[in-house]
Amino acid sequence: MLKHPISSSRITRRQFVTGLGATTLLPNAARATPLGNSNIPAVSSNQWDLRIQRSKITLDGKTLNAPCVNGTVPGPVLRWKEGETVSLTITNTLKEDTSIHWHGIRLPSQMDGVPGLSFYGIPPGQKFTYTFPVQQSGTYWYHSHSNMQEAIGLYGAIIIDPLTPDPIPCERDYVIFLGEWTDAMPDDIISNLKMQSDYYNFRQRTLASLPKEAQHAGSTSAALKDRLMWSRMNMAATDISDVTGIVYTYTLNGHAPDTNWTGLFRPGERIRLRFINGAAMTFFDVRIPGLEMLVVQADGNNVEPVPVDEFRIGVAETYDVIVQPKDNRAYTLFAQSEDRTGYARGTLAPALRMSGIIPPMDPRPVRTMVDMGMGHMDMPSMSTMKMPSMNMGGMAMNMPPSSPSPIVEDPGPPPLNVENQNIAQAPIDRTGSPGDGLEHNGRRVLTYKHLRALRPGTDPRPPSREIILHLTGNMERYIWGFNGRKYSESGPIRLHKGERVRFTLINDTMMEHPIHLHGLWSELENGHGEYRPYKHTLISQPGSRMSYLVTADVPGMWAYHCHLLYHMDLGMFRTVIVS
């Protein structure tokens, strides 16, 4: 059995990154999750055994020898107990290394499971056991950083049970962990993007589409000119995804669209539905046409209920939302891809074999010059929707004005090259955007501005120091990065045990980056106070800019990157050590 934390010394550079490089939903027998059966177990547990394995899955046609935990995608999940000691041993059967990381779980370092960082991977036929206290209770998830293969099925969802009762108790609990699932093998995908980035976008701007895009701009004029604009930059206004439902059938726990999970209600019940997006490459947009759904978690961090029709979830985030079905019929859960090339779908029914209605997908969105950085928008969420449960007196407690101001380590803009094809010029702050797509769209949905902690923070300190980082890459070559540098170019982010940081990151590109700090908690500023939503993903949307605060409280290696898995690989990930 190996139990080997690393030192940073005993691994290159270039052994990570191999790690990263290499390549990865459930045997027919084991195939998701039982109709009406959410999977959560009864109760929670401090002991677990996990077997990785490979397993003959084949769903919507798409048949592949995927990498599985105990033989099921998602594998089961897992119920632990705030404030008790856990303990899970994994078992390797693969040919390959593999890892387990705890997605936004707070622990020593060696316990994260990052190849190269944290420790060496579990070798092909070993066990390793991670130990760690469980300091936090909510909805977090867990997934393979080895190999690729997380993207091919090795993830499953993580329940904490909290040491106090639940603000809002629920007589059901649903986990909804979406997914995609495709034949095609990670590196096969990656190379197809390297060739031509648009390899999967099979929805380019036609001759037959100028009328209505005239229509949108006011003339046909002002259409070709855009056209024209996006032509110069060698890039294309619809480029939302960079792998699309050509290739992806989207998921819902496990089960494709037409398999149709259900969970069951008694009308009047409040139900509690954790959503966890463990995709690759995709956005979701969910909504539960006929119900209202209340915002009450947002990744495992209590927040103010926020009453919507509609979220946005990232790759990586989690959101628990609270519903309560008053009629006797079914109600679809629709997750629809950003790019809208398909969806993800599942019911909430009184009874098996019931369904709700499909609505159609919205239209695919296209992008602006907002999202190229060189714009300005009509934010109309703060002021149109109206959330009864917002206490907006926060928003005059941003930094104390006696404050000193922190070091400021501004790189500049980054250079115009091979890896960088763009400099946002006008950088926005969009946390009052639900995202492209969702603006104007009639419903009420859910922006970063809505978040808002119940509690205070544990760190009132002002930031000591500001690190701004610009997130670029470049479409054509399919290269991404931190401040124009891919990470075999780029040294480590250093931070002093105990200090207090701000982020700040303008996003140069035209793509939305989940960008996750292991280990650490980021405290989004947007504009709350000291009530600022703590949060492990945060979407820097295109053309943006965004900052939060850290505080250095746990020493060690972590790895900080873009979760959309194919940027991460090619360069857009970065190591902070905290010493």
Given for the second form:
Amino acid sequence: MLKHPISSSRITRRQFVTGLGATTLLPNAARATPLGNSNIPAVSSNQWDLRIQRSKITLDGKTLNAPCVNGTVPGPVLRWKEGETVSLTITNTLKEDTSIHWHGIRLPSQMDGVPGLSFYGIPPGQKFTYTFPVQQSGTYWYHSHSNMQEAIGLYGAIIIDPLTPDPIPCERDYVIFLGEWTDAMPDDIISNLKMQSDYYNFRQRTLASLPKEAQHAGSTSAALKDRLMWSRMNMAATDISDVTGIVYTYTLNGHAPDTNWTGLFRPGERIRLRFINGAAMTFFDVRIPGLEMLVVQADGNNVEPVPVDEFRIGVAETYDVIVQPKDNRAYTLFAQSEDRTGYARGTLAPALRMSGIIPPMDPRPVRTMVDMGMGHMDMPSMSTMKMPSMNMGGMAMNMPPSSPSPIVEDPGPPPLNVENQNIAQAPIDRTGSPGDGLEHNGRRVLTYKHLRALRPGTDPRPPSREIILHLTGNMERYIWGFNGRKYSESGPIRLHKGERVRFTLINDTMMEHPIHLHGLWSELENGHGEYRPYKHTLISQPGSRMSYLVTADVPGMWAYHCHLLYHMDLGMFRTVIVS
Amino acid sequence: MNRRYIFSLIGLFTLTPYTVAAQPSVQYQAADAPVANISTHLPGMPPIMDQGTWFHGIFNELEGRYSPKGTNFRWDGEGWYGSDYNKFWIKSEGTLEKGRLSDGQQDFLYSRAVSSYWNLQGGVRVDLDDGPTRTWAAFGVQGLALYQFEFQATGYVSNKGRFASRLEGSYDFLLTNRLILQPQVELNLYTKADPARQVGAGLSDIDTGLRLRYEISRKFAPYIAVTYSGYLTQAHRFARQQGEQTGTTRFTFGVRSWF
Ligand SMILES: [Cu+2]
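Got the form predicted on its own; any chance of the form predicted together with the partner chain too?
Everything in the complex follows now, all chains and molecules, and the chain you saw is the first one.
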């Protein structure tokens, strides 16, 4: 019942030649440091002993006494095998509670690792053994769900070997774990944002930037008019990231850009790169100048290969891409933060100590009225967007004509209150957009519309219910939530076991939110009918409306939240109860 | 004060339907609406802590004001402790000149967030300096007006049946991301004169400044400024009769800092 369709028909397991290669060929510098444990174990294991400990880790001059797994940041890559039952014993040597959440893994809710939901956490000095059957394959990750530990080092990658080989075999296989590092303490960051929500934003519109804006807008008066409009709303068009490169060093496999993590290859080899965004607050735009990337997997599930030059990876998402460098030269893995205040960087090279050209960062995006939910005049969906139960594009195709229209649980537009400062008047479908800052940049950039599953979904039933949720927030007060309420003022979202529901997200804020539902798959309705991609984390773009289907097949209390850590912790969280 | 925002509070738990024709199957209710006795987490262990409390204090003005007629030192600051909705505020201002403390006003207020940008505040004000002490009950609003104006308006009533009010506003013009020009103004109004405190009926005094600060960090920004403080209308006449300065423009150095 829990089996995912894509993995159920696989027969033999992939040849993991490359895992060994990665271990032995890593640069010495990379091996010496306690950081960046990105080595894929040669073989999978179903028994793991993991120790949560504080370790003093310095990166780019910023030292933290970080809670981490077995002494490294990221922690060890866990390699499992589909169909086996894994047993992971966690020893907590910290002076505080801890937990490990297996992000994107389908398992019994008591094993999901969210303290307070079907699990009591792991107290100091105690052990806890997680045991569950592995019913899926692909790239995932794990992280703490306690306090702010995830923001300061407690995370790592998971690779699950499929029962049948991956459709495209590769000679090399690397985990590319993107993250961020700062010696600013998470509690201080929250406190600073509470006092001044643009505390970390030093890229705002100023008198000095006016000439450039006037050039863009066509005239000074047009630029001033745009500014006035934003200022009338008490918001800023330059509000891209809450926490920025001012304090963050962006990391790739635990390496700062100047220590340059390197993966080796021989020209002509196919390389699988498993991108994981383990950052707390940063979206990355990833490209490898000079190489085409074939996107083959999203959030652990195979998709029809999409050739792209660039893709955006939201916090907690994973993408597997295949590249095949033909030349005997170094290629730069370039992951610039969405707000362009910094980048993570690594290298693919035929030999150690080579490095490719680092491209300049793109201009940072500027928010527009589309992000404020004012719609898009040339969008054909204008006429349907006000009807909450209307289905657009592909979803209509799934439904047999005779099926009754689903019951809609709709709170209506959110209130303007202490916890919410905006209503998206005309939210639009933005699954065809690569995201702010990536449109019309001359490169082929992945969009959600490109994602088409390799196999049809397992549950062909149409949804019997539609749950509409508004993503809301007050940037000025730095409060986040759904439907104008934070978690502590909300009830749970209740699903009946076995029920098929549609979730519809309307983003009333001007920021992207990576929305993550624990324990169940989220099948994105992006126009591909029954070939909907299965995901665990979905970026809701500002001013957008997006729907996905969920089969509530595992009972328990599940977390449902924005994966931007400080949004989650300040209210953008709900409990989903399946019973 | 933006009325729309105040009234939207009432809309918090009322559900506003879409304006389009309702389809029969639509239920206008939120799936996550709060319901009594449904626990959303294990006892005593909420998965996130979104009801935190914070403490912050800020000196908007901590400065020396220079003029040939005399130099003085002035502070204007506030601090708060509390949650998203409920806070306890202290506001403090005062001027020190030739060993004399004047214009010392301390407010102790409870603050309640009522809309996207506005807070209602109530409490007491004590005028504490080398003049006679006065005590007032205080009630006001504080928040962010449209176009990002910082604004505070407080009404006061004293134990002797006097009324007063204080209006404060400021605005940040970003010249660059760290160089910020801030016009600021504070006005005091009284219904009755109180000559012992240099207070006149009507608009009594003004304190205003144009500050150019450089944010070395967000929390520490030295500035230079031109400031003016003076008496108006009836208080102006009092000051003139007593041979005091009626108003002075001063060159000012200071630091804006918070923690
Ligand atoms: Cu969010």
